[in-house]
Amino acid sequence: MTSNQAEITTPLQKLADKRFEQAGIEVWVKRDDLNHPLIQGNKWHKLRLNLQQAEQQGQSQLLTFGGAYSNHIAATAAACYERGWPSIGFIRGDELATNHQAWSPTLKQAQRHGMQFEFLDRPSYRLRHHQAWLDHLQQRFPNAYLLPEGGSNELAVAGFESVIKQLNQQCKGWTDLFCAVGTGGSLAGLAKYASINQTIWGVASLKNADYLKPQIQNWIGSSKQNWRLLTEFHGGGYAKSNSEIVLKTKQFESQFQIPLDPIYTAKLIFAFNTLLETNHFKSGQKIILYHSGGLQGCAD
């Protein structure tokens, strides 16, 4: 990824499925898994104008936060090896310093990619939001920019004004858009950019996700209010499964042959699911789901 690489326009792909006759409703897969082979999906949109900012304030280094299973992890340990730029992760779990075969597919590509790691346990994970520790890290990193956790902030958010502008091209007249939520960046920069006629549905993947609200909707503005935050579809937690979302995943990807991760999108293909088998639904609607990529959480 290079500060001036164009925008991809990424196929927006039908889905056809006897259900949605039925409910009367019209459904698409916004393909963004496709627009790039290594920084995948949402994290594209997330990092292109943060990148840009490290380097117009002279910065050669990204520094950020995250989990075992990040997929902004892979990705900016992805974008910083095409730069020839370092990269520091901070993740969280202390244990995984000394248990190298208990790290996940997400830490070992983005190792791959030459990103350094400093494992913290929970307490010290915790400082990533207090300003006097991020200080005291731009301190030892001096040529660091620093990314938030999952690379959510205000030019994240920005970043999702060409997808918009991409799905009013390729979808005229579309209503609902379904998208995965890790920390909310991607749904506050969907709804910020959609027409308060579109709704914006965000599927947490993370117990307990309604301390994201208020920062999503100051992201977003307080003026609009487009969207929702579904918190029922965890399936037991972030990087956790159940039965049901390993099942719909299987038949999701046997049905229509698009791969889906199973941090994120599984849950967000759940989630569709039992809206539609309870008819949630009204006819007429026209549903995008937003495939936000993380296919290197699949395999080693």
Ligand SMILES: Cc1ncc(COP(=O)(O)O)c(C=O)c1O
Contents of the next structure:
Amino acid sequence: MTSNQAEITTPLQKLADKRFEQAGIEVWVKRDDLNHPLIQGNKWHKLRLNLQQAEQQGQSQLLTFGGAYSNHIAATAAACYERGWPSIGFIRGDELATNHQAWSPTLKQAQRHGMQFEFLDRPSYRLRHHQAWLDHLQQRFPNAYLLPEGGSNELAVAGFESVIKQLNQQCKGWTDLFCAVGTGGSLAGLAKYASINQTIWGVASLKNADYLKPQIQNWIGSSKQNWRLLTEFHGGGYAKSNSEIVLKTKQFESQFQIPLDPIYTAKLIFAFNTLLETNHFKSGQKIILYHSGGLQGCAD
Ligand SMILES: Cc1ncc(COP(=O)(O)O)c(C=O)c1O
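Can you give me the structure for the form predicted together with this ligand, which would complement the form predicted on its own we have just seen?
Let us now look at the entire complex, which starts with that chain.
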């Protein structure tokens, strides 16, 4: 990925299922998992304008934050590797410093792409929101462009304008879009550029995610209310799951031959299925399931 790399149009794949016919709805998957092998899905959109900004500011190193399963960590490392830039990841969990056995495929991949890690205990990791600590890091790494956890900031949000443009061209009259939520940056970006007649449904992959709402509205930058956050489909919490989610994932993957990641898109499909089974949808709805990638985290 170079900062001025042309945007590729990913497929919008229509799903055929008798249950959709019975409900009178049409359903597609936006295959943004196919936009890049390593900087996949929403990550591509969130990083693109940030990389441009770093370049314009003469910074050629990225420093960011994440948990052991953060696809953002893997994507940042890969984007820097492609450009020959160093990258630094501040990772939650000081136990990982000595226990390499516990490293996720995501961390291993980021390391292969040259990311240097600093492992933090939980209280220190909370400092990532404190400006004084961020200023201190900036002094320690003067050439680094600091990206928040999950890569979510205003430039990341702006990166989704092109996704909405593609969707409006690919599917006239779509009414609803479902996306997975970690920090809410992608949901904010999709809602910001969608019209008020299009509803963006975010499916939180973590527990008690209501606290994200003010930040999401803030990123949208207006009082636009074309979005909802669904907080009851996390399956036990971030990076956790349950037998129902695992079953729905397997069914979806074998029915449509579309791979899902267990942390984000599996919960998105679980939420969509639950709403379908409880007759939540109205005839005439044209629904898009946004595949945000994350598949690189599934391989070791
Ligand atoms: C595959 C995938 N989908 C969705 C998300 C959630 O994105 P956001 O943090 O913008 O809510 C992430 C976040 O890391 C992700 O990796």
